[in-house]
Structure formats: structure tokens, C-alpha cells
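One chain is shown next in C-alpha cells, namely the form predicted on its own.
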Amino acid sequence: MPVDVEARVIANTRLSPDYNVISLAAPAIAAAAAPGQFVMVKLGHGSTPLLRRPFSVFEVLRTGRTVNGLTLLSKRIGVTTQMLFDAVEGDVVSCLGPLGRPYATIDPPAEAWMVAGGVGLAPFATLAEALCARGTSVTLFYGARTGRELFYLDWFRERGVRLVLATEDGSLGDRGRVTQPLERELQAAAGRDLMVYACGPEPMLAAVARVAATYHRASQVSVERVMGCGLGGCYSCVIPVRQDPTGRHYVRSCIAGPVFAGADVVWE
């Protein structure tokens, strides 16, 4: 069951003029969180912002075996993300979680290929740790507009994750969308058992699901939908999924997801 806590800000690390990682003292949520789950957060006690906003659990903070809290990866684009960017140690964040359906992990000899676009990196720190702990080989395909928006590269390398990078301006890795090196490597991976995981803008998720299906690979995608409550009460986050070969029905991504089989989503 999710818990609702008033989490103290432990630290706020600014990665760039727009991106930051905020650390929250929410050990009860962090200890229960599975890769791909999220929290609903709100700063302050006023009416702005009126509603909480969803954020994937980025890291679980530990000292030895003791869980101390969690982090959120954020890009400032609105009121809540601006407040997260400006938060200082000691501020309090209302934090509800963990919520949602997580990624399903796999065991070797299967390989895990994670595909992240921008802040879609967020669920892959915990997923990478869970997979590496099982001995699963992990590759991260990571794309952004520019190399200055690719973060935590050394963090993943230190854990044995192979990196394949892509930037739209060509400043780091392949020039273009991250789906381009993904498709190239899928073409060369005939006969290998692997699962494709993805998180990022919905057009990217649709492209990843289609590319994976083209090469007869299963995919799991974490969708980004506007959520008002995170508990299924407001129906603001509905998403169409396949009901049969020709039909569809709508489910709430906060409780049926945010992780879905890529082949199950009706991409519009």
C-alpha cells in the first residue's frame, strides 16, 4: 500500500540550468519502491500548485543496508518542476507512493536493453541496479537533444551498464534519434534473447514498440500521462490498450501502468 509522508529535502543537485536531482527523506516509500514505480509530489501547503505531480523514483538512497530516502530527476518546465529546482535543504515535500505497476525484471542469459529519452532516464537507475543484481547484462540506449543533457553516464558505467548514446545535434554519440542505434543493434542481435524497456516522450515509446515488434522482441514501456491523483480516482490518465485484434478499451495508466507491454498499447 502507498504511504503519504512529509519528506524533508536532503539535498538538491543541479545538473544543468534546467535539470536537477532532488533527494528526499522518504525511507518508507523508497524501501517499498520497485523499478518503474512513481510518487506524487507537492511542495508547500498553499494552492499553487493545486494538485500533486507524478515523478518516477530515480534512486533509492542507502547507507549500507539502511534505506534513507529516494531521489527524483526533474526538468523545470512548469510550476512544480520550478519549485523542485529551487528547493533547498530542509524544505518539505508531500510525497505519496510508491504507486503504479513496475517493470518486470528478467534473468540471464536474457539481456536487458533500456531506451531512455531525456528525463525518461528516471526509472532506469533502479531498474539497472535490480537487473545487475540478478547478473543480467544491461545496455542503456540514451538520447537527448544535446550531449549536455545526457546525465549520470559514469554512474551507469560504474555498474557495468553498456552505453549507446544519441543526440539530435550530434554532439555525443550517434546523430539523430535514439531509436536509430536501437534498430541498428536489433538487426545485429538475431538469435539473442532480450527484453526492450523504454521510457520517454510518447512518440519515442511508440517508435520503440514498433521497432521491437519488427524484430520480434518484447518491450515494456513506461507511459507519461498527466495524472491528477495517481490512485485511479480522477480518470485523467486513461490510455487505449488492445482488447482483441481489432478492438480497444481504456485503462487508467496510474494503476494499470505506468508500465505496459509495448504491443498492448494502441499508439495514436
Second form
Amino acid sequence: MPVDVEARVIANTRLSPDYNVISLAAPAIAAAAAPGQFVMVKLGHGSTPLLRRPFSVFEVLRTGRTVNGLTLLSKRIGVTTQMLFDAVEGDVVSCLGPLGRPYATIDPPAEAWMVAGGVGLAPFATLAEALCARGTSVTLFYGARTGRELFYLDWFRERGVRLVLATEDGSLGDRGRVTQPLERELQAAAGRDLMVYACGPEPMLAAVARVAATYHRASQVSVERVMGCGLGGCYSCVIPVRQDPTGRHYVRSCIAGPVFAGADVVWE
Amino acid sequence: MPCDLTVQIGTLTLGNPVIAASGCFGYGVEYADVVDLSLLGGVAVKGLFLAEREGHPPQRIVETPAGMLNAIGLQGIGVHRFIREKLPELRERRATVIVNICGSTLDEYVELARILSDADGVGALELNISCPNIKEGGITFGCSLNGTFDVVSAVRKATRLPIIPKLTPNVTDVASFARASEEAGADAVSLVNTFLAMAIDVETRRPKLSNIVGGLSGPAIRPIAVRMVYECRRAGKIPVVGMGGIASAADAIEFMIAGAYAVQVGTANFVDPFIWTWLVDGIRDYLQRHGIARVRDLTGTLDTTAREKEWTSS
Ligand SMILES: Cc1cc2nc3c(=O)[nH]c(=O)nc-3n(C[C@H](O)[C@H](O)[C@H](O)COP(=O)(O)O)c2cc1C
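Moving from the form predicted on its own to the form predicted in complex with its partner chain:
Every chain and every other molecule in the complex is listed next, the one we just looked at coming first.
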């Protein structure tokens, strides 16, 4: 059951001129959130911006066993992300959540390959923790424009996550798209028991779903569509999924997703 | 002082005057985890045709100053699945259900009215003759006085349920449509549906919505909607259900003073799905502060008399 929390900003760290990680005192949401779930965020009570915006829960903050908040990974592209970038300690951010269908952790645990593009890294911190706790071996394929936009590498390394990096300018890891090393390793992974998880721009998700299918691997992708309410009220965030043998059908990504089986989505 | 918040629309009694607006509250059941549906005056469900519909391709909404455009295209599960899959839960949760119906033809409205009259748990029918986002039907009735009269009369003959034509603001004189609805036997009118509007990405010169045009809702439209409710109130006796940009109890009260018996809230529910109790409590507080015993006594109490300037010593 989602709750609405007026969350105080505990910290706001700029990772680059565009990216920031904001820590919010929303323990009720953080404690209930599963990997891949999101919160609907609003800053201020005015009409600009009017609607909330969806953000994946990035990290769950703990002191010992006590959950005391969550973080959001944000890239400055619009009004809300600008406000999140500029927010300072003590500001208040309204958070509604946790919402949506999370990633399913596989059973029995074997290998999990997470594929992140840019700000699509967000759901993978909590997913990596959940998978590592189950003894699953985790790899993160992580792509961005440049090496300066690949974040939290040590964070993942410290948790035992193997990193495979790609940048468009070749400044770190493979030059090009992250799906290239993914495909290369899938080719070499015949017979191994693994699940592919992805989050990032939709063309990347489509490519991941396609290569996963090529090598007969299941994939789970987290989509991001323009969302109005996050609760299934407005029918704006729909995505086409396969229905019956040949048909397709729009479903609301806020409640039927944001995580879908890559094979179920009709990529356009 | 206890306040009477009940409102009568034809034979239907609402527990309070605050209704969830169609298209902004799914089929109601989506919100059952967040809000006790029985505490709402009513739940107007997403517009239904006889058949299922896919709606428009995304992008379906875009935010604009103090508002949003939508062109959902009435995606929906059709009336039969609604009755089978949603109505039982709405009944169980004791929601007062207002079914928003849409037709491509007059016969479709009549057929929908018949089917829903036989279903258990429908409180009223809201005739959507005002959706700006689809070409066929609906709006063609809503933009013609004869069309409005004909569809309301035909539905009137087909059902004993209270009927509430939902009027479009995209006409010159909305009050004449309220009168046509009244003459055709409607129990109330609701207004406004969204204002036809458009937004363009200037870098790409592409429309921001796949449908190119869409309907504007939210705080941006409130003053126009209040004016239209006021005009309908003055033009006839038919009860008016007002909406357009309501986001607080004061906004709802403004509509009631202008002439609304009840109000609907759409876009604001996207921002705050917990808004319902605030609204109802705020209206109750207002009535108590102003010594008004019954919410219906607030309707149309706009004071336009000339007033002498008073001295205030502070
Ligand atoms: C996303 C969205 C979908 C809507 N769908 C419907 C609908 O199916 N039927 C209808 O009669 N009105 C529909 N409306 C119009 C609303 O019910 C309401 O008339 C309008 O939004 C103005 O109220 P508001 O400013 O409180 O949102 C829709 C509005 C929005 C924003």
C-alpha cells in the first residue's frame, strides 16, 4: 500500500554537472520498497510543475538494521529534475510510494546480468543487494556517454558485483553501446543459468530484449513512459504488450510494470 | 453544529458533494488501497463504450503551465467487462458509482443505458458527449443543440437511472446546452470537460501529443469553468455538477457558490490521491464557519449586490 511522505532532504550529492543523488528521509517507503519499484515525487505545492514525476528507488539507507531513508539518482533534464538537483538539506520532497511491480529475483539463484544505460542505473543498487543476499552472482553491464557519467562503480565492486563498462566516447570500457559486450558474453555463456535485467533508454531495452531472446535468455526490463499519476488512474503511461498469438494491447506501465518480461513488450 | 453534506441528483443521494472525475480515477478500484471509496460522494469511472478500445498511441499527456493536456483516446475495457470485473468490487466497497458512457452513435448510448440499468450497483449515468479527443461520436452530439437534445431524450426513454450529460466547454454558449439537456429530461449536467488545446516541441517542430491536439485540464482552466457553471446556473433550473481545476476545498466552494450542487475532481487526484478527505473536511469546516446547515444551501449563493465600502479599523 503506497504512502505519501513529506520527506526531508538529508543530503544532496552532485555526481556531475547533470547527475545528483538525493537522500530523503522517507523510511516508511524505503522499508517497503522492492527492487525496481518507484516513487512519485513532487517539490513544492505550486502548479509548476503540477504533476509528480516517477523515480526508481536507488539506495535504501540504513544505520545498522534501521532503515532511515532512500536515495534517488536523478539526471537534470526538466523542471522537477532541476529542482532535485538544486535542493538543499532540510528542503522537503513529497514522495508517494512504493509503486509498481518490482523485478523478480530468480529462483534458484545462479547468475544475474544487469544492464544499465545512463540514469537507468537507478534500480540496480537495491537489486544487486537483494541478489547478492541470495548468493546470486551479479554482473553489471553499464553504459553511458563518457566515463565521467559512470557512477557508483566502487559501490558495486565492494558488494562483489562484476562490472562490464561501455562508453560512447570510449573513455572507459568498451567503445560503443553496452549491448555489444552483453551480446559477446551471451554468446560465450551457453549452458549457464542466468537472468538478464535491464533499465535505460527504450532503444537500449529493445536491443537487450532482442539479444536476450536471440540467445534464449529471459529478460526483465524496466520501462519509463510519461506518467501522470503512478496509480493506474490516467492511462497515460501505456506500453504495448503482446496478447494472444498475434495481437497487441496497451497496458499501464505504472501498475502492470514498470518491470515487464522483455519478450512481452512490443518494441516500436 | 452538524452539517448536512448530502446532495440529491435525481433519485440518487450522494453522501457529500465531492466526486472523482471520469478518466482521472481509473475504474475506482485502482484507488481502493489509497482511499476508502465509500467516503467519496461518488466515483465517475473511466468513459466506457460497448466494446473494448485501445485508445491513442503514446505520448498521451503533456504538462503545460498549471495544467496538462491529455489525449488518451478513451482506452477502456467496454461495458460488459466493466460489469463483470469492476462493478462487484465497487459495490462491495460501497462506492456510489457514476458510469461515464460514450457512444459512436445514438443507439450505442441507448444500448449502454439499457445494459447498465440492469446491472446492480450503478448510481447514475454520465453521458460523455464532450470528449475532445476522438473523432467518432460523442463530441458531435455535444457540439450540437439538437444532437444533445436527441441523445439525452433517447437515453431518458431507455433508463430510470439519473442521467447527467457532461458538457463540453468548446462551444460558444454552454448554457444553451444545459437548457437543451434540461428539456430532454436530464437530471443534472456536469461541466466542464477539457478544453481543446495543443502543445508543440519547438526544437523538433513536432506536436507533443501523438494525437496532435488534446484536452486541457487542471488549475489553468478553473476561472473559465467557474464562469461556465455560473452561466448554466443562471440559464435554467437543472442542477449543475461543476469541475475544472479544483485542487482545494476553497476551489470546490467557489464552484458551489457559482451554482454547482456537487463538484468533480480530476487532475488534482493525480497530484494528491489523498485529497478526498481534505476536500470534504474543508467543505464541512467552511459550512460551520459560515453557519450553513446544509451544503445545498451554499449552491448559487454568489452575492453580486453593490456594497458600501466599510470602514475597518485594525
Ligand atoms: C487523463 C484524463 C482523462 C480523462 N478522461 C475522461 C473520460 O474518460 N470521460 C470524461 O467524461 N472526461 C474525462 N476527462 C475529463 C475530466 O473528467 C474533467 O472533466 C477535466 O479533466 C476537468 O477537471 P480537472 O481540471 O479537475 O481535471 C479526462 C481528463 C483527464 C485529465
